[in-house]
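A lone chain, given as structure tokens: the form predicted alone.
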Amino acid sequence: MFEEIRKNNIYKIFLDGRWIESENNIKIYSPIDNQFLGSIPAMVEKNVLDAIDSCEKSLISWKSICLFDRCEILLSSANKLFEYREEIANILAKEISKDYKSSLSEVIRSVDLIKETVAEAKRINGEVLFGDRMSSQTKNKLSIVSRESIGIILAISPFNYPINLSVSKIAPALIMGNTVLFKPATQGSISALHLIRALELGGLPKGIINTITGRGSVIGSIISKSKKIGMVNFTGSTSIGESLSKSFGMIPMTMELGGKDAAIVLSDADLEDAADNIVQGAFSYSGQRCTAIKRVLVMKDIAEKLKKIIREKVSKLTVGNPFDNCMITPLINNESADFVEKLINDAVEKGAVKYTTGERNKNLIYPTVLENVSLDMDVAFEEPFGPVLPIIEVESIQDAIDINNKSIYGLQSSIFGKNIDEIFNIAEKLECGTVNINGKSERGPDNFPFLGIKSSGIGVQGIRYSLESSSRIKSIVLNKK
């Protein structure tokens, strides 16, 4: 069923409802063992402009379809995605080195996300506002408020969740009557093209979604020059997010960027539970998650006990091949491993104590705990995006709050403790989008609001919030005689 999207292991462009061959291609290799997985299209200017034109031509007919019918089409696509879940999970695990169990879970979660997005869309209602609530002079006015499509939405997904974070952008955009120009990460594009094929088999009308693959640095400027993009929905690094913001100017944007999520462990915390959450939160998928726990801020009086428990748990983490369902697998590329290793070496040179179950093997970094970490070490504030956990001891709660807030990021934080009044007092002072109480930082459930402040993002995601951000309010004012 997926043979349509490739020929001789060379993947095609999905343009105006057809899979067409590309003249230029980029070879994709598995981070696991450097196995050649296939070549993806390296699109040139004409391809990109044709894709934008296709989105534009399809917009009027797609948004004219009633909401109920758009929802039914998306439900059919969700069923196809579920039907091919194992095949897609298999290529996902190979392409981004994510353990197979998590890869399969990601696909199934994406199916559920589409279904819940459909259900929520059917609950979105317009409203009528009466002018007499504001003034007797406006008593004869009323506003009929509805939502309408924005236009063409540029959806840019990251390598680490090429199915789920693509669906979280595509589904609400299409349901609200937009067309989608879809740019997956280069490493992750093969998985994303399989996703689009599954959605297509569900009955998507031609032209409402078109794929853009290739180097972002090459095609980004082409897209921004077209002036036809109505909104950008991006997940990726803060530096690229800032660049996109400058390139596209004053159009709506939703951005999920970097993070430096802290786990604050108070003196009365259940240390066993806290350590469980911290290790899972820090090392799941080798720490390649924006919501990974990236530092521990622990009260000095319990630090030794917590560190001992964390060391024990880290020593039991499985390391190796994602098809053996190991938690720690090779990082996405050697450059990422180089960066993580650089942060570890900098910390050790400045006095940190390193605990690890092994050393680096190509792009595989063994899980590493850094103790005796001070604030002059790069790892205290840099986002590693790898399996390294710095532990910083603090004298007081205020010190923990100050260190947390000193970061340029503000995605999530966690607080572990038993005094709920004290925890809420801390939570109110933390500069971040979400505070987790006695639990690890994570995205989801998908109906919860997901957001970052400062350099961690723009706008709010989550099923209802994504539907709202993928549409704009239209107000029609009636003047009664």
Contents of the next structure:
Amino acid sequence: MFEEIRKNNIYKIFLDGRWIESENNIKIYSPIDNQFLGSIPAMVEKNVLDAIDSCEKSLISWKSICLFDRCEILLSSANKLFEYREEIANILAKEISKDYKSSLSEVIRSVDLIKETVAEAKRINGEVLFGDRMSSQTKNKLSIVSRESIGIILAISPFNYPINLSVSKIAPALIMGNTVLFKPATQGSISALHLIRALELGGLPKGIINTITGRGSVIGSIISKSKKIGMVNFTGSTSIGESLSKSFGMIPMTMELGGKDAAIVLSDADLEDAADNIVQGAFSYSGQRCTAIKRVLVMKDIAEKLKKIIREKVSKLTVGNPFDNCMITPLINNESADFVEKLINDAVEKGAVKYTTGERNKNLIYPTVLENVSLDMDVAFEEPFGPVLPIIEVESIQDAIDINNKSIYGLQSSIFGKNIDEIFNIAEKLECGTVNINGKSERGPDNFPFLGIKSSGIGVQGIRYSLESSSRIKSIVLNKK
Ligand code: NAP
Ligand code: G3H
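Alongside the form predicted alone that was just displayed, please also present the structure of the form predicted in complex with glyceraldehyde-3-phosphate.
Full complex below, order starting with the chain above.
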């Protein structure tokens, strides 16, 4: 089934419904053991412009198909994705070093996401508004409010969820009648091309999705010169998000960017439960999640107890190969490991106490807890995207709120405690998109709104919200005589 998308282990470009060979390619190696996995197309300007043309040509026919039929096609694609889930999970685990179990759940979660997006699209189909609700308005006007496609949506996904954070952009865009120019992360492109093949096998009409692979730094400037892109839907780092918003100018954008999610632990918290959530939240997929818990703000009176429980739990984390379902696996590349190590060293030099279960081996960093962290250490505010958990002790709830808010990011926060009134008062003061009470920070369930404020993002994701942001409202006003 996947033979079509490669020749001699060189992957192809999906252009206008056909898989075509590329003249230039980039070799992809596994972060696990440096095994060569295949080459992906390094597309040049002509390829990119052809892809944009294909999206443009296909737009008229795709958006004129009725919603029901678009939904049926997406459901059929979801079924194909489910059929090939194990093959795709296997590639995903190798390509981004994610444990196999999580890789498989990522694919299955994406199938569910498509199905629920279809169901929700049928619910938000439109409404009629009457003009006599306001005293100054006339009774003789009514607005038929419908949703229409925006045009070509540029979907750019990050390395850490090559299937799910691609599907969460592609599905709502296509269902709402847009066409998609899809740029996966370079490390993640092999998984993403398999995803597109599975969706294609479900019966996608030609041209409604075209793949753009190659280094983002090269591709980005080519695409931004085109004035044909209707919207950008991006997940990735804040710095790239900022540069995209400058280069694409005044078009709608949804961006999920970096984070520095805090877990605030109050004096009356169930420490066992808080520590469980914190360790899972901080270390799953070796901390390479935007929603990972990236700092603990704990009340001083319970800090010693909490640190001890966290250390015990961290000592039991499995480290090694994704195919042994280890939680801590090699990071995506050596540069990421260098960055994490630098943050750890800076903290230790400034007085932090380090607890780790092993020494770095190439891009594998053992889970590390940093205690006695103070605000002058880089790790207090930088996003490591690795398996390191800084613990900051606070004197008061107000200190915790201030430190939480003293961040350029505002993705999520967690509060652990028992006094629900106190927790709500804190939650209202935290500057972030979502506050989790007695639970770790996380994006799902996928029908919940997911958003970051400040440097963590623009717009809202989540099934209904993504459908809304992937479409625009059209109001047709009827004047009754
Ligand atoms: P990244 O380096 O920003 O890359 C993200 C995507 O942008 C990749 O597809 C990348 O392609 C592409 N890209 C890079 N430069 C570009 C340019 N000039 N124009 C167009 N596209 C460009 O991020 P990452 O390393 O994949 O992911 C880690 C970061 O993403 C972390 O900061 C993390 O917090 C954030 N993240 C946030 C969320 C969220 O939901 N808030 C989710 C996941 C990740 P190449 O791979 O070819 O460079
Ligand atoms: O990495 C960013 C993702 O949006 C996080 O998703 O909370 O389901 O792991 P997750």
